[in-house]
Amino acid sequence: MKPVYLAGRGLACALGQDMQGSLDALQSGGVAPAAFRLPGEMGGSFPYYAIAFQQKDWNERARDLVQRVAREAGAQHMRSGVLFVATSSFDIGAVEQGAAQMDYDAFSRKIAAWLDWSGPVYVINTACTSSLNALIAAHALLSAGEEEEALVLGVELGNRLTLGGFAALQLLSQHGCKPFGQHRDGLVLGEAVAALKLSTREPALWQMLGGANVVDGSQPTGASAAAVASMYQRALEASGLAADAIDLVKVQAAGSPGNDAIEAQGLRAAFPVMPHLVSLKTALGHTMGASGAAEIALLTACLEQGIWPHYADPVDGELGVSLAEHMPQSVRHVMATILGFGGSHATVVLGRA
């Protein structure tokens, strides 16, 4: 099996339109989320962490941030790799504004176009976990030595029907994000275009180990702590490491008041001695399917610059869990993890050279 590298990054949320903006936003203390107003009996005014560049063309700004996010991680001039497209909400935005089609194979052309990609383009939609799941695939084709590089795109752009199910379904927050709160109480959303370049013939800082996915569907918008416990163990095992060698887990921890409950015990089951713990969720928000690539892009570059999330919240003790308020002093194996609608419970596992 080949050594797979993330060999590339770029990043586009809330904090920043690319990845040093939104470490100096991050190391500032954050960006404050806008206010989203949604119509209707069951409307009202949300917290949404947005991206600030705005144009009022949804195609021509999810353009510009693909292009954008894509330089960024050094993928301009890749043609021979594979494209993974990771999305839960594809253009519903464009649909919205009667500039697009409900065309799922219409989307990823316009995602390849945009970037002049040759190459074949596969679209992975597993909703939260999208973009982790696209990684995996993606280690699994480079690890085998049948493809060399791949680009993996996480896209979620704003739009009405995302945030009116959520609000319909009375998962949001009308106060803000509290990972493992104290007083947690609901979902933020937020946007983010995020691009990593994986690669086995550029040695880097970082090389992805493994990764697992785990679909328990008993509870479709919730997780499962046992499916939470056997998503790091199945990881582990794909990896080749032991839980004690995990430095760093970068949970969920999105402020549901019951997920977050059965992620840690989730969390407790699956290691002994719990690891150092970091959610990123109060800086970007909850990016649905680009949540995972937008997490590891800014994740792996603030252990880099030693930048640290801070929370205002404190952590609800009765949880069991703590996150880690300072940077950890040494960080050489680290987890990431989502958990999605339907069941899906998705990690990787990263190891630093």
The other form holds:
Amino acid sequence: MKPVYLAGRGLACALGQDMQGSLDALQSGGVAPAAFRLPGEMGGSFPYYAIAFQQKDWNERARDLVQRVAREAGAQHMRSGVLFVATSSFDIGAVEQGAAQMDYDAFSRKIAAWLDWSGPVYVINTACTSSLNALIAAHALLSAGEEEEALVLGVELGNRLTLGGFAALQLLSQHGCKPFGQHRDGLVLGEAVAALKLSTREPALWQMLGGANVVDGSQPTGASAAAVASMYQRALEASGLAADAIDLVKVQAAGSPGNDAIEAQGLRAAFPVMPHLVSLKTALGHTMGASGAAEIALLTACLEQGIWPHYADPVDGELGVSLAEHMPQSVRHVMATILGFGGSHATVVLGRA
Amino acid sequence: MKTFAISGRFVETPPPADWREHLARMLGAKPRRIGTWAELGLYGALRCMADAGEKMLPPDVQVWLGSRRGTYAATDTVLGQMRDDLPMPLAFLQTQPSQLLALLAAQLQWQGHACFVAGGEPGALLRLAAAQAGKDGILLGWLDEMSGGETRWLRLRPCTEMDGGYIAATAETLFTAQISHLRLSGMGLETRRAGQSALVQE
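Starting from the form predicted alone shown above, please give the structure in the form predicted in complex with its partner chain.
Let's see the whole complex now, leading with the same chain.
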């Protein structure tokens, strides 16, 4: 098995249109979400972490963001590695504008053309866990020596269908994102384009050690505590680590009343001694299919620069977990978790050199 | 090199007119609220499992699903609903291809790794699946409801058999009835027909 390194990263999100801009905004206390208005009786105004990049045409906006994020990740010279595009909504925003046709292959070709990519392209959609499943798939190809480089590109950009669907399922908060919070009342969605460059030939500070994805059919829109615990156990086995080797877990904690409680229950079952926990949802919102890549990009940069998110709402004491208020002293092994639709529970393990 | 024996196969392109009745008989009731694409997937997967002689998936199996157009019809419906109002909640869920993975998990009393790959072709799906496959193998499906529909499934078990008789193959032949084994190597996809090894040895 070859070691797989996180050799580059790029991010555009509500915090900023590149990594340094995002870190600066987070250090200054973050940004307030914008508002997204939906029609109908159950519609209304919902907070939404949009990327502050004004451009009316969905395709042009997406192209500019994808190109700049890939460039930031150091992918400008990558043309023949493997490209994973991770998304839960494809280019549905362009379909809503009448500028695309709901065609997976056309979407894939469009992204490849934006990046002038000649290698294989895989489009992964496992809803909110898409980016983590893309990372797990990329890690398998690279560690086996089948490929030397991969770019995992998480793309989740504004569209009415996703927001309308989440609103119809009554999963959205109208007040704000409160991870594990005492007053949590739903998710706040967001936009992100994030790129993670993986390489077996370019040693870097962070190494991807493994991961696991566990699909459970008991809750179509929610998490299962048994699946959360199983996911952590499988990921630890895949990475060759024991639970007590984990210093920090980036949790999902999207602010859902039910799911946050289930996630906390799963964490307690998986870790006899709880590692430090962090959530980035107050900084980015829940960026769905892009969230795994976006949050890993931001978290690793935060750990390197000593920047830490702030939580306004106190943690719900009944959950039996807490979020670290300051960056832990020493972080060598990190798990990054996303829980999503389709009963999907995914986590990856990163080790710091 | 990864080699797999095909222990179950089900291919219908298109499925017969009464496939929904057949699915209802297998489930013991007519499925509700899951959409045509997912129903067609469930139908093919359960028939493939029956062909493999399995009712439940072993824990280490991985489920890999691919599709050229996925939940196109459900998405089109929801886009129509969104013109004046929020969509119906269940209609929105039907736009999510990964919902089928959860349905399969529930139906096959299984919890494990499953992934949906959008577009491409079955050979690319197999490559990703083979790279991660564990000791219990793969349930691999290719599914579309457009143009009459297609539901194609293979139950693949890893094997160490190294006999000859493999020939280079294209993704289109992956689901062919005569194929008993397939392998992925630096040469790409290769398949072996049932009985081919004996013929070569003679």
